[in-house]
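Take a look at this single chain in structure tokens; it is the form predicted on its own.
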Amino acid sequence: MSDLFTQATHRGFGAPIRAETSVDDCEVVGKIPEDLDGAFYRVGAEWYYPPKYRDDAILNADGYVTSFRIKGGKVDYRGRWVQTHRFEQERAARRQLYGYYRNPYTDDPSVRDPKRPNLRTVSNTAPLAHAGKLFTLKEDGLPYQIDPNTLETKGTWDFHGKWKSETFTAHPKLDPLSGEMIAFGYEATGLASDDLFIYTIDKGGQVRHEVRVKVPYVSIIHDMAITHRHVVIPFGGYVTGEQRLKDGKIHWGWDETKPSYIGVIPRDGDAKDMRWFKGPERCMMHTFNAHTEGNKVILYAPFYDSNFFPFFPPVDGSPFNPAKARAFIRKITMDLDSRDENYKEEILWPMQVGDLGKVDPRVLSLPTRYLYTAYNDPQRPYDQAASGPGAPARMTNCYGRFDIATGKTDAYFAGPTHNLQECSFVPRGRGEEGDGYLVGIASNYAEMRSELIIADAQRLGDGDIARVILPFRVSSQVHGVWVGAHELPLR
């Protein structure tokens, strides 16, 4: 997410773009594989108007969705604003109306509405394709439906009125065997509420099952995992409350005294079946995958030791500590037969990684061999001088494939002036796990432009197969996803 943090300065590569753009038949270096037929969708954060508060979170910026439509070795690019209720209000007023991240008490009086905080969503976090529809997501509101070809915003979606939570996670999970989607909403009944609603939605987009539970304390629940039998809900560290919001503070603060928790519930379970496993201080933002072995749930996740976000300050008044914002690939075990309330954790590799990780979607919920994520390799050459003004002191310069079975790693290196955003996995036909491609955006700081990387996931060390060259910078990505042409009505 380093490009996002850079953007907060409003200078250099991270300066606001504020433009909707299209490029047909993009320039390609190398040769795009003929079997790639689909679209790579990305969602990120862009300030259309500057933030009301200089120390606000970049996560509060307006949503921007992009697509790379790939077919027959050709690529067309689109970039559009997500036309949320909030964005329309800002454009009509021609100024910034909204205050701190997820705090309606700090909004302009003309839009202030603490009873309906989900109207403030910027839908800037992740794209989702399910049941023939494309959505943009952010965990503080409902999904926005997007036209998969034009990227036109169609409006919010509540699953035919059956979705009762006021919020919808940025990270639902799709079962590759059943086609079901498992999703949740936290703060489900309003600001700082301790209600968590968990849903199963069938492959046709109909809500099939709902369960409502209480959380041990109100915290960010950003991601989740599923197995073929269980739903896994991790969180920790971040806290909020009604009084904190009325005091005019940003929604979240970090409390290092709070334990981390991982909830495990059967996929068709009731509230009484939820079991919360406890652990030490952890920042639990993203997961790789999980599976069930007997009556043990195994979770792989790149969790941080402590607070990762400098704009969510410690509640005790101490400064943000970047030395503790370290992510490692962790294997976490929860024994449902044991009376032990604590989960067990093992760090699989000693190196730090980025926490925006992916697996082959064909093995989601099943035993996993390969984990993919971006990271910084200090042994790779980095030319900060050649990168130009505003370049970061450290680049996320590699995509890594981490082999759980052998402990080996394979790495793709982007180049000495390039910074990598999150990768996505593209399955190749009906191949086995790991047979496919990695795609992701590289920020070329030296030439002030963005490039789409396509690499063979089984031979990352060979470099990229192709690069799609854009003549400008694209918006900073939070998350992306590859969607095959068989999943959406793509033109």
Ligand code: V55
The other form holds:
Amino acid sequence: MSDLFTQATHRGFGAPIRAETSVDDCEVVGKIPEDLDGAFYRVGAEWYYPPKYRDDAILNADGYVTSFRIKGGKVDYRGRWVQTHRFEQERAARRQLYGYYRNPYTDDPSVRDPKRPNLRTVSNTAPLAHAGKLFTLKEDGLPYQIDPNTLETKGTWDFHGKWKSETFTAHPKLDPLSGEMIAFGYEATGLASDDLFIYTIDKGGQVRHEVRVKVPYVSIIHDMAITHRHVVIPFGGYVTGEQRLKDGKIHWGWDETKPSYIGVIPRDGDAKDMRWFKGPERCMMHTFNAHTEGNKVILYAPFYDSNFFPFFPPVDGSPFNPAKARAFIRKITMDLDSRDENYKEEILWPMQVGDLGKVDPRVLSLPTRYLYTAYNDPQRPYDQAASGPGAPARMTNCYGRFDIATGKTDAYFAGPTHNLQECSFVPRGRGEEGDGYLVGIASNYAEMRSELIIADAQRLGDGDIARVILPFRVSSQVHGVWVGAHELPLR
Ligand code: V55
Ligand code: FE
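Right, and the form predicted together with 4-hydroxy-3-methoxybenzaldehyde of this protein, after the form predicted on its own?
Below is the whole assembly, all chains and molecules, this chain first.
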């Protein structure tokens, strides 16, 4: 095995897990609310074998899915690799076979197949529950169906043959009123292709509508948003192309001269209805939510000023600039009556935030009051000595609730040796926005183990109501979701 796992970046909390584990009846500090019945699913990137290239993206690591099944105040934990085609090839060969992030030309000849890039997906980005099924997602391949109880991988899912894109976004959106899912695939017809397919899938899981459009240029289209009338598709900055890939480079480079774009198309619209609103250099990764107000589409999103990913380097040869990798909560307006096709942008809070944001899923597509995301508050105590030499210079120490109506913020603080991963919202009660819990994993650096935090989303300042203590580090999360027991056949 390569020496890469012995490097500093792969030690401490970043060290590979290399194991599948189950813990029933986890240790709990505090009290798990009796009304919680469901599962918190998380998906992340976990190298089984070290990467072939030292400067590869962590986003290229194997998919790993975890679950916390919560019922009657008890918690069972489980973690499994997603058994993708690629994972099976590697395990059979007992070594790494795959090269750079989304570049099949750099793969071992035994598996190299640039005509079928989705065979090398790692399904490491997000869980999805829809129409009674659980999936793991990665934007360069099809969904993998997962058993919601055992986390066993059942294979890829193409919606009864009706999903024609070779890829499926990691961030489909579920309409809370209709139960529909809106999703898309980009690079839909092959490596570096400029085809974007957008689908509506009904609440029973059947494809109901498809539209095929061309993008202004080929870029990461990572997330999307929906309103009750429109689908919103933001992207910008990252570039790729057949030649770049044949030259053996990582899939994306950053081109600061490229404008950002936000596509707006009516739900169930035709290709000719797509409008591309334009703006300055931006790294548009995640969204919070959007709604339509008269003839304006309003999007809330924690976009970055510029390139966030050091492993996708500038195409002009300049060094990665961390000073511009800053995310702010932005309100973006697309005026459907305008002729100039420029979007308008306002920064709502001057503080930097983490870009993995959430809203109460009951207001998805509708006007929103509360935005939730993690961030670093430098005013909070940080016990760097107790956190050890491998701890980050600044901890992501808070979950914030940002109130758009009042401008007020509330914060949950995890402690002086704790680093928070993305939070997820757990709805409670009859549907009033914001009534629920925030759940998420904290890395306890002092004790080198992970804890599941459960906090009341309306009383973040009071601290957590329960912590589930794991006796080890869990895999790092990209995205997670809470799924109620009524949504999946949970045991
Ligand atoms: C992102 C994550 C990905 C990816 C592309 O957070 C973009 C953004 C975990 O994989 O492949
Ligand atoms: Fe994401």
